[in-house]
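Here we start with a single chain on its own, the form predicted on its own, put down as structure tokens.
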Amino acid sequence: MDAMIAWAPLLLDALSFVLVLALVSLGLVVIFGLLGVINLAHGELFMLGAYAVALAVGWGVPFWLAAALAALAVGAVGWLISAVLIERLAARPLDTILATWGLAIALRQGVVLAFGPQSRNLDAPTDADVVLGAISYPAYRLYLMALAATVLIATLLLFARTRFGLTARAAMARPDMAAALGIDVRRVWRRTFVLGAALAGLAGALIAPLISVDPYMGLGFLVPAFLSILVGGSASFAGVLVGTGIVGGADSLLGHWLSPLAAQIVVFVVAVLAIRVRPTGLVRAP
């Protein structure tokens, strides 16, 4: 019983990290898995969400409203990126990789010029604890997990059960046929990219009270997000959940016993073995 009590906070911490990583990875798989675009600036969209919520809270906006506004703001940035950059280079994958890599550098340096290179901390909207049986756990982390799970489920339902999801999947699978049926493929692509960017911004806003907000914070989530997609598979949303569970869970739990570098090495080894066994991901496309 004592062992279970000792493990409970570690497992809850791992679950909260996995759910936030799932938001980042889901936004990435919407862009990468559906559009076929490797967006190396996705981590910077995550970073912009964290800065946006910090700025809004500093201006007196309540945290939860600030988080929603941050997601909308980053979604607007995603619309601009899609219209100016992605749609013009979508047929040239290598050019897209180089362009989004350059965009990532520009966004990081823009934040450094605007706010400085130093990190900043954001207070959680509540410092209360919730008693769960024999343990006490921060209420904000529980709220974060509940909200992240709700957004994940809503996004899955959006693509599985709505007309937008049907047209989006049709436009990604057979753009020529979708266009012949009257679907505005370019508009669908743009809306899908905006959704992926907004999910990254929301993830950055939600995680901001738990980590240091700095211009390079996106790099720490971009690599695990890509690994999660490669391990789980980019052809289905279920693959995102499986991949983030393996990569995020292992990274979070191992970080309690190993150094951050050693934990990352173990996660990379596990990911490479999984990709070696199943190159297309652990979850097959439906």
Given for the second form:
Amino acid sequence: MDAMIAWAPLLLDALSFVLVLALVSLGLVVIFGLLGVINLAHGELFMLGAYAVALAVGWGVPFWLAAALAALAVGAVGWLISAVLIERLAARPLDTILATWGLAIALRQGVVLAFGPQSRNLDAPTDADVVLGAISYPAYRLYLMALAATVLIATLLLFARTRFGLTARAAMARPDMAAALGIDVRRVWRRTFVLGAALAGLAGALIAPLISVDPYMGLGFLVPAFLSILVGGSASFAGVLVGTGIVGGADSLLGHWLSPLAAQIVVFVVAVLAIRVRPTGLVRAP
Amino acid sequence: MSRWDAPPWLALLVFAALAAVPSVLGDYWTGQMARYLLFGLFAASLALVWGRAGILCFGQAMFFGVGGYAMALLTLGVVDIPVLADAWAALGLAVLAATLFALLVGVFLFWGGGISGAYLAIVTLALAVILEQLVRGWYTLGADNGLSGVPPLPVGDNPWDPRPTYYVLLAIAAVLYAGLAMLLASRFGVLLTALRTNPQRLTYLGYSVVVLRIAAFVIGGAVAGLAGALFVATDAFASPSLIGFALSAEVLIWVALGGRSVLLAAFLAAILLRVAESYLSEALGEWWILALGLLFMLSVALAPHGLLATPLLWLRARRKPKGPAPA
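I've shown you the form predicted on its own. Could you give me the structure of the form predicted in complex with the partner chain?
Expanding to the full complex; the earlier chain stays at the top.
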């Protein structure tokens, strides 16, 4: 029982990290799966979400509304990126890696110029603790987990059960055939990109009260998110969840025993080995 | 024969102009340009691996850094092998270390089908991050502080005169450039182009795609390692930033902006961008990085052959109207 009391906060911390990472990875994987585009600016979209919520809260907007607005704002940025940059490069997917990297540099530096390189902290909407049996745990983290899980499930349902999801999956699997059947593939692309961007923005907004918000925070989430989708497999949403569970969970838990640096090295090495052994990911395509 | 490279007269012109640098620009710039020459060589190594062989490596600085750290460890006597404390012997061993490391990484990445395309970019990126974190946490390697006080190359009598070192480095760069250009104009160069454009056909013709990929990767790693070892000796300092993701991404920008498939364009772009950075980062301050990011993005979108190589390709196209377009 004592062991469980000691363990429970660690496991809950790991779970909240995994859920936020899953939001980032899910945004990444719908863009990668649908357009074959590796979006290296995804971490910066996440960062923009955190800045947007910090700004809005500073203006007096209530936190939860600010988080929703941040997701919308970052989605709008995604619309612009898709229309101006991504769709032009559709025929050269590998070049999108480079172009989005240039964009990432510009976004990061734009934020440095606008708000300065220093990090800022944001207060959580509540600093209450919830008593769960023998332990007490910050209420905000519980809200965060519930909301992240809800959004994840909603996104999965969107792709599995709605007409938009069906056309998106069709455009993903056979773009030519989908176009022949009258689906406006380009429009589906743009919507999906916006959705992925909004998910990244939401993830950034939700995690903003828990970490320090600075212009370089995106990189720290981008690499783990990519490793997650490659470890789990980019062909299915289950793969994303498995991948983030392994990468995010191991990173978060190992950080308690080893230094965060050593934990990251171990997790990255294991992830690279896993990708090498099973390039299609642990979860096979359905 | 496909020779996409710059014409030899242009390369001669570039190297002649570089040879005039010490007499025109003075000692400070000669010292800086000596470093930029090595970044140019480093960029040429990536042009071979990525532009020619089509291996999008997001971790090319791994080899630059391994060469640099090996050089620092040997000449500082941290790894105490008296025979190898001599700068030139240490240089040879540093290149060997980078070459073997590239072989190891290459075999890991490519053996038995291996990883390619977008996955390769992510995995090499992750490897560069791992290596940088490892160095940052490794006390013997100086951790975050790096290794300082690396002795300079034993060139010339007066250590304060940057010119002898500059000329030696320029000679090394010129010889290596000529060697790489000849290699790419040879049969092997054609095979590398085929590796990028049509690996299936290459397999069909009886070549081993895996062996060719590893060969290109190892040659690129060796050149990057040499550039790194010489850089550390010139700069007197091996720091974790030389081995990681940041420099890997930077060299990719130089090569993409110059022209990924033209060695000379990549070499020159690295030098010009460093010079521009020295001048403009004072004038533009923080705006310089923003401008570089946007320029990089626009160049990839609008001039994928690179800003320096695109005019060269026009030149070629005008002279030989029937020549095939570069892929």
